[in-house]
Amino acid sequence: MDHKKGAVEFKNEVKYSYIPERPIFYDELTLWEHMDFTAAVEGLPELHYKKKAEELLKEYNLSEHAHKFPGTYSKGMQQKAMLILAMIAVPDVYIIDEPFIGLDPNAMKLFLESIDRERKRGAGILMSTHVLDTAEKVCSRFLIVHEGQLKASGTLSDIRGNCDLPAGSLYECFHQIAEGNSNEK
C-alpha cells in the first residue's frame, strides 16, 4: 500500500477528541484519575467536569467502575471509557477510528445517540469506519477510500449517482467501486 503524507490543520481555539480503534490509558490511573487528567489539561472548571463526568458514567454503565484501573475492563467497557473521556472535553470535533469495536448492541445504541446529540450540539464527527451499514445511517458525508486511494466523495446520493446505483446502499456502492477498481488491473 502507498502511504500518503499530509496535514490537517484546525482554525485557533478548535478543541477536538481524539477515540482510537484500540483503547490507550495509563496503567497506573484509574477511569477516575484519568477523567481527572484530562480535565486539568482542557483547563475545565471543575464543578462543570465533575458533574459532566458523573453524568457520562451513569450513561455508560461505569459508575461503579471509575476508581478501578481501565486496564481490568472488558474490551466494551474499555471503549465505553475511551467516548466517556472524549465528551469530558466536549470538544469542537471529534475523530473517531473504528468506533464500533468491542461494543454490544446496547453499548453501539448509546454510543450513536450520543455522536447524534453532539452532532447536533454543533460537534463535526470525522469517523473512520468498516460498519458501512451503520456509516450510512449516521454520516451526512462520505469519503470512500480503496487500496489506500481516495475513490468518492460526497453524500450518499453523490456516491450513488457515480456509482449508477440510485437505489444502491453505502456498501453495494463501496463493491461496485472496488469490483470497478480490480477490473482496471
Contents of the next structure:
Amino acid sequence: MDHKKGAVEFKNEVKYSYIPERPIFYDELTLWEHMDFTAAVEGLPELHYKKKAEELLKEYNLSEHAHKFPGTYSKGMQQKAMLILAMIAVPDVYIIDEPFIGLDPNAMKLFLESIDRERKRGAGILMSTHVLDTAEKVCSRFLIVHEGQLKASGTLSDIRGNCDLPAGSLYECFHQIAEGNSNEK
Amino acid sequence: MKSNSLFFRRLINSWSYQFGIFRSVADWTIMVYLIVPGTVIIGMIYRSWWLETPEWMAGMPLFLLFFLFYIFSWMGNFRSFVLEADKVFLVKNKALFMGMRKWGFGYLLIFQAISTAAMIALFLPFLKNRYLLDGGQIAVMLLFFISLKWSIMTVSYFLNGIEGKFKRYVVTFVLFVLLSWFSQLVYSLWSIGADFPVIIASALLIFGALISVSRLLKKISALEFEVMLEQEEKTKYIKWIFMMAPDLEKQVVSMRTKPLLFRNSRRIFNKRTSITGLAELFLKIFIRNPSYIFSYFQIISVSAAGILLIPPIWIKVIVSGVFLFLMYSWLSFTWDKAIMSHPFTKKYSEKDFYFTARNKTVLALFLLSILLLGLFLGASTLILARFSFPGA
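And the form predicted together with its partner chain, for comparison with the form predicted alone?
Below is the entire complex, every chain and molecule, led by the chain shown above.
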C-alpha cells in the first residue's frame, strides 16, 4: 500500500506524546537521561517530575535499570520505557502505535491501567492497533481503516449499526466491513 | 540435498558477495588504469627479484622475514558458513548442518595452508637467492607456519568467544607474545639446521589443532556465536573499505549497558532549562559516541599536522581557514544528524529554544576545538624547537 500524505493539526499549547510501534531511544543516553531531557524541554517542575519518574519506574519495575542504556533492554522493557517517557511529559494527547505488541500480561495490565488513569485525568488517547478484542474493551470510539480508506467511525454501537451486526464484536464488524475485499497484502 | 552441495552453494554465494564488494570499489576505470597496470608492474617487480636481489633486501636479517610470517599467521579465522536462518531451519536437520560445518572448517584449513604457501612463495626469491636456503629448509619452514596458522585459527575461535573487549585484548596480547617466543625458539633451532625438532613441534601443533577442531565440530551449542563470527568474516572487506575511506563516518556500536562518563545519569548542567536540557542531550551523545568524538579529534589533529608540517605561511593560513570552516560545518551537521533525524527530539526542532541551544552548543564545541588546536600546535612547536628539528 502506498504511503498516504496528510496533516495533523494541534491547537496551540497542546502537548502530545507519541509512542511508536518499535521503541526508539538514543543509544548513548540512559533511561533517566531521556526522562531528564523530556522534563527539561517540557518545562516540568523539578521536584514533581523526579517524584513522578520514581513512581513510574517503580510501577513498571524499571527502577534498577534507570541508569542503563534502554537500547540494551529486552523488547518488553523497551516498550515499558517508552510508555514511561510518554507519561512523564503529562501530555494532553497520546498517539500510540500498536501498544500491545511486546508486552507481557502483567505489563499489558499495567499499561491499560495507566492509560485509563490518563484518560480520567483528561488526556485524549489515539491508538492504532490490529488487536481488536483489546481495543473493543478499552476504547470509546473507533475509526475503521481498511486499505487506506476510512470505512466506518463512531462508538461500537455506531459501527455495529453501520455493518448491520447488532450484537457483533469489533472484530466481526471489521471483518464484515472488509468482506469482499482482499486480505492485507 | 547433501552437506557438500549445500556448502559449495554457500561458498560460491560468499565468493560472489565478496566479488560484488570488489566490483563496487573497482569499476572499469579503476580496473583499466590501476588494477591491470598494477598487476603487470607487480609481476615485473617479482620477476626482477628472481634475477637480482633488491638493495633494500640486502641488510634485512632472515629473522625479520620469519617474524613477518609469524604476524601473517595471526590473520585468518574459521568460518562455519552458518546463516541467521539456520537457527530455525537447518538446525533441525542435524546431519546436514554438521556436515556443512565440517566442510566449511576443512575448506578453511586448506585455504589457509595455501595462503601460507603463497606468502612463502612470494618471498621465495629472497629465501633462495639472498639467504641461500635449500628446498628442505623451506619445506620445513612451510610446515611450521601451516601448523602455526592452524593452531592460531583454533585459538582465535576461542579468543573471539571471550566476553569483554578488554579481557579479550589482554589474553590475545599475552598469547601473541608467548607464541612469538615459541616461534623464536623454533627459528633458532631451524636456523642451525635442527629440522627434526621443528617437524616434531609442527606435528604436535597440527595434532592439537585437529583435535580441537574435531571437538568444535561436534558442538552445536555455539550456533549463535558462529552466526556472529560468520557475519564478521563476511563484512570484513567492507569494513576495510570503510576504514580506508576517511570521508565516511563510521558508526560504532557499543555493547556497554551503562555509560562510562557521567555515570548514574549525572548531569552536566545543574540548572535545568529547555536550552541546557537540549545542550546536555547533545553533549552526552557527542562524548559517548566514539564516531563523533573520533572525528572531532581527527579534524583537529589532521589540521594541526598540516599547519605544522607544510612550510609556506600562506598554506598554513589556508589550512587554518579550512579547519575553521570544516569544523563549524561538521559540528552543525552532527547536531542536525543527532537531533533533527531522531523522532525523540525532532518534534522540538521548530521551537525557539532549539535554535538557541544549537547555536550555543555548536559554538562552544567550535571554540574548544580552536583552543585544542592552539594547545596542540604550541606544544608541538615547543617540542620541535627543543630538539631543533628543521622547520620548527
